[in-house]
Amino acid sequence: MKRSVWMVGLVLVLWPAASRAQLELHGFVESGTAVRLGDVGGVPAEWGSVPAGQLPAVWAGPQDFLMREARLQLRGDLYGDVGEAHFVMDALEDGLRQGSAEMTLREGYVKFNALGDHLEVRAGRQPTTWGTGDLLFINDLFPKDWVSFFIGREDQYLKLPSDAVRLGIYGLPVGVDLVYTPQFTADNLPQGERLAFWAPAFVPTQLPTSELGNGEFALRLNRYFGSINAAFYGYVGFWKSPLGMRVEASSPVGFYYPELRSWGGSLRGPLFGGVAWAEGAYYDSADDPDGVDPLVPNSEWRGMVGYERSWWSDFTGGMQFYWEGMQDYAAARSSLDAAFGPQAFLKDENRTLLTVRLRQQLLYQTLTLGVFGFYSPTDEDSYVRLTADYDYSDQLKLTAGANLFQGKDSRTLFGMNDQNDSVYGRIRLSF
């Protein structure tokens, strides 16, 4: 809390020509609750069959409530003669952590132009997003908060901020965006605190050390060709999830974030009265280039195509097809069998995923009903998000929804959340 207040104060105090700047403040107060549907069962058979001493499974604290919180968000924009500053503060009272109130700085950065407006500099805490997918991310390797996403918080909380410097270069044949994050920021994943989650008993996770060489670099080059936007992406950093495992006699067994290099591209533009997109990338797992280490994820190709359009008045529908192709699959299967036995889990060589989004607006566009569904034919699991947003007035908004998971195997992406079905509601007053 002190760090957040100090950073905002620094922006306001040191901002050049602050006495002549214009400050705009707005925000909201929100109350949110999410309740689990059904009871949490026993140990999944997939974990129970693991031999003693080889990834034994433990349970970490299920709760009936997944969310019970009150939130105040304050947004500020400060415009000066040479640039601007922006901050977003969240004050949260979390009913699942008795006596726990916290203030966090979600955004806090300064932005200015230089070199005759050919260079834009944005420095500070900020969320970053790019790519073409609808809730699917390939070249967007910026941190995500999957816990917030799965318990029913607003979609803005899916994107985690990070302390970074972003440079935008204009006036060239292509637009250039470069993001440097000095300290690696990982995805926020379920760990048993709110969401039911089965995991190996040795759950300690080691983040990359705070060294200059352990920062993250992300690059985007983009240009329009007529109405088609084409982009190239590059990334140097780490897998956003702790997919690596260390087994050393001198230290406890634990997970870590292996090094990752990625490059890819995307196309997005109008098609048949709607919008179509295609995106792909190669994930180079630098810690295991030959794909023979069972404790490190293999390199893989990822790709997707999607299409969305307005089919009739106030109704929008879209679909996506997503694919992951693991490299050196035979080597990965062989090394995993040798280390942990044939019962050890390994995702399919070619994993596929389908998504559908449907949105209907009613009552003069004050009521919005939405369905977003994920289904994986290869994993045989699914996840459906149901939402209903009602704008009672310009200031008051009511939201209700549900998160429904299904899966045959508790080790697949949505199967591991099979006991986390929930309904949620939020009431928000904006000002």
Second form
Amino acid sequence: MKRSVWMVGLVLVLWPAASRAQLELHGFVESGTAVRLGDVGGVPAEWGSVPAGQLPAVWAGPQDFLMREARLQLRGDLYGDVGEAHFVMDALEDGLRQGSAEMTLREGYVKFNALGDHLEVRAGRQPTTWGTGDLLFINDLFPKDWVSFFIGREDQYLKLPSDAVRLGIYGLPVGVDLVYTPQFTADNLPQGERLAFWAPAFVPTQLPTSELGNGEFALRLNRYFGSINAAFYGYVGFWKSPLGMRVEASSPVGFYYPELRSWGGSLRGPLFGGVAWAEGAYYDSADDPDGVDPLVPNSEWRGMVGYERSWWSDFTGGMQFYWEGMQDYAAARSSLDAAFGPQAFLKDENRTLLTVRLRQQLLYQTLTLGVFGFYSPTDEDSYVRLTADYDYSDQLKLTAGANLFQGKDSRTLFGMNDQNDSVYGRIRLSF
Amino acid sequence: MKRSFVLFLMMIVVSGVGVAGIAGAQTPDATELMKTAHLNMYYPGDDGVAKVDMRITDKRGKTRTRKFVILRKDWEEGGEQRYYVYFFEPNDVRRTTFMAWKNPDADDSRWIYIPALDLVKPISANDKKSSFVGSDFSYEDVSGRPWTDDVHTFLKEEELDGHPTYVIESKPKKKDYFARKLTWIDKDSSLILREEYYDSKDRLQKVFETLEIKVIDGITTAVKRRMSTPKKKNVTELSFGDISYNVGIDAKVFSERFLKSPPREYIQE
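Coords for the form predicted together with the partner chain, given the form predicted on its own:
Below: every chain and molecule of the assembly, starting with the one above.
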């Protein structure tokens, strides 16, 4: 991380010398606190007894806070004759990681056009988003920070940046976006530091090695037909969560990120005064094409449809229906039975999810009240996000919210978060 | 008014035509006046760039500010047009961009781009009276309500702050958020100087005022505008600066690509 700080410094010093440039500096200071509602309980039964020294923080002792932090974000935008440079530095004083202020480079990239404006290049650390879903992602396989999302940090922290080269090619019948990430970047998932979680075993997770072949390629082709956008997507890389398991002498020794290839499409456009979208993809679990390996996730089909509109002034309401289906469920189940017995957890053959978003703005849009609910009829679990944002002034913003989980089974996505219910508050001063 | 009465008398006396003269005085065509005023207010030139300073003052006198650049290109005079907005302030929305494709015959299409998430989001556009960025101006007030949505009647001629004006009453053809609207159109510039919106119980809802007029690139422009909501004692003032017309904005600027990569040539704070 130190190296990246130096890089930013170097860019700052050299840029103005290279061209007439304009630097804009802005940012914010924010303080946030999240308090757990209820108790965490014990570690998952499957883990057996975990040595006290290795217990994740949430189980090691009382931990009532999920977030207790102060943050300074500095953003700089440099505009020169030949291109632009953007950087965002976060200095985080994290009360849950005592004694260490963390410096994180959230963005640090250079952008320029070439080939007579037909090519746009963005190189460096940057966030990338595509696809149509509202907090549901099918073809967007760029890294996410689910911990930040679940503990109540601001929305921008759901997106993890990746160190990537992004090419935009224009002037063809379709717009082409190509993102190459040389080093695979995984999602940030609960690991017991702030949030209790479930995993089939308590063993370490291994990232793909830093070989040249272990990067990620993501492609999007898209075109507008009037206001309707049609897109095709492709991805070659790895599952974003460590769904693969390594076993030695029939006991788990580690998790890893199996290879994933995916392709899919989406449509989004205006419908009945609102916006409608549909998206689907095939996830090809390349390490297990026939779905018979109990240690590797099955290939899957995923799809969703959604609709959102304004129902009255300053009120929007939207709904989504999402489905994922395993390709070789029977093969996966029987191979798992053979390896670990019928108690071993396997998700349902079909998993469905409904989401609802309601948002009302009041007092000349200075107060925003929002509800976002996830409910899975197949997993029988749910997740409700409540938020209230108040702009006290153009500079000062107050946020309060709650993250509430419910589930019958502590092994499903929201079920495993059942002990992670929390309320939070944030105060931010922007400059 | 007085002067025209004297002129009227003189006409009778001098010409001797008398009654015939009165019959010959035509009532101005209200729809034609509204159309011209609408085109002058919302379609000046073929395209335009301006820096906008928006000041929202609430009933306690607290002020919020929005600063943005607005680009506009007309696809058809009085018809389709496209808008592009880049925000400088407030700081927490800095670099956010907004795009609207206005279609008077159907719903508009609107998109917003949130740079911290690299997220392009289409936003539903069925509600034209939703507030634009928390101001007294609705989306429709910013881009102008098509004159074809209302039936217009000429009421009278009147002097408003020293400007001779035509006063026109408009009623929506279909049930809408206001029941009637009075418009004062400047005889000299054919710009709208004032509008009053009334609800179905004839209570004043909103007042629009042109506060300053300048000639820019030969085009008479309302450079300072105000919208007030008397019931809530809330006021929004818009000041347009660095205006230029007919700059030849490329049509492709109004696309997702430029929503994500703002065209720097137009965006200087």
